[in-house]
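Next up: just one chain, as structure tokens, the form predicted alone.
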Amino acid sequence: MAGSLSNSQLSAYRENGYLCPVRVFAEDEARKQRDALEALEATPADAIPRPCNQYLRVNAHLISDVPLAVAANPMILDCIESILGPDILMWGCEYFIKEPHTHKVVSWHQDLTYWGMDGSDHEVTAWVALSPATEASGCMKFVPGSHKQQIVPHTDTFSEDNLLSRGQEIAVDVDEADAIVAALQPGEMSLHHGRLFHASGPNTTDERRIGLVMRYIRPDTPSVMKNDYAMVMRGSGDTGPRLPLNPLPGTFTKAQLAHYDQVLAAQSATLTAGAESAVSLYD
């Protein structure tokens, strides 16, 4: 198969269900990424509808250009297609920031868990870091092999402090004694599997812990959703199941904010599903 991961980084993968660090691009080019970033967030509040935490949050590729650039880059894309082959598709793409100090943690949870997807293994996350990720500033911990079980019971707990949306961790025991740390330099990212238990910790440095989060998939990869969307990013341009997102040029246009709407209205009922309490990031 193409692709630029190894034999032995392939293997490592599907056994352990992450792959990391992979480098692909230099730290500089971090740097220029982040400066984007933190030009987005300057955006002015009263110019745009929505808190723009938010927009960065969810779908952040339908709002500007700047994450595109990264989800679209070649070596991202070779690693990728080493696992799913040469069909790509976005399903996702958003920002996980946690500021200095912060007591902000992502729980133990399953990506896969809601997103209507089936428990699918066509699903790669890649996690791209903008900055240092490190124990310390809260990286992310990875449990080896977990991703061969299938979705096992989530409970949402709302938690403040949780960055996930519905602050959902899994209901059963997880021993922090067999994870790993996944610790990336700006530039580095890793790769692991939506079945995978994953978490992190609090950001205790004085520097901000970036990460762009793109989630790829195939297109035969399945959905409950009655309308879904996916960006084609290699390959046929078949879109299975889901409804074809194409890419508008700029950042916070007015074409984007009303397919930003139109695309979060389709994919919340799914994504909100058995919640006990409103979701804020689906509103």
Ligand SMILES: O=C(O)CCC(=O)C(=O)O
The other form holds:
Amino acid sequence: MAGSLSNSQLSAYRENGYLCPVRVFAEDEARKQRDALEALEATPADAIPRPCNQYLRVNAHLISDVPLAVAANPMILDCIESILGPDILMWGCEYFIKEPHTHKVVSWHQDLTYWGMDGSDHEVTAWVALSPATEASGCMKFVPGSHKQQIVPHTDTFSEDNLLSRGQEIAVDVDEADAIVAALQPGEMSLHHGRLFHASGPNTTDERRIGLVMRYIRPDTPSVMKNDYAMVMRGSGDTGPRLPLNPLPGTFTKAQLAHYDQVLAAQSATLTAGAESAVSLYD
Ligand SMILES: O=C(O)CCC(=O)C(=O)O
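With the form predicted alone done, generate the form predicted in complex with the named molecule in the same format.
Let's see the whole complex now, leading with the same chain.
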């Protein structure tokens, strides 16, 4: 298989369901990407129809070319190619931000529980640190090998302190002692499988903890959605059961905002399916 991961890195990913840390750019490039994000966050509220936070937290690749530039970084795509093969699509992209001294956490979950991909093996997340992600600042924790299970039952907690849309949490016991801490320096990335058990704690530091997260899939990843979308990042251009989305230049342009609404409308039924209360989708 082409791509840049060594055989031992690839075997470790397949065995453990994650790989980290992998350096993908220098600290000063991470700083530039963080500055570009912070410029996006300074967009006046009356200039955009939805809260800026929602745009950054769901499908950020549709409203700005800032995250797109990272998602298209060849160093990242070369690693993804080792895992998924030459035809790479991006399904989602989001900033996961924990402000200094926040109680916000992410409960134990498997990503593929609500994404309509039938627990596929063909989805991988790249989590790129734009600030230090340490145990103290609430970096991710992974349970090695847990991706070998299928999707386990989850409960919606709707907890205020949970960064996930419905506070979803694995309903079986997860022993924290089994977990490893996936600390990253700015410019480093972790990769994790869509069925891996993972979580993250509060940020007890004075610094923001910022991750830019890309969800890459293969064209043959199943979709239960009537209309789902994906962006071609590399390869044949086949988007399988999903409709193709073109990358658009600029930030918060009219065309980008229209794209955003179209995709969110199509995806929300699946992302909120089965919830007992309204799912806010981060607004
Ligand atoms: O950023 C975090 O703390 C959690 C991120 C996460 O759950 C994910 O990327 O799948």
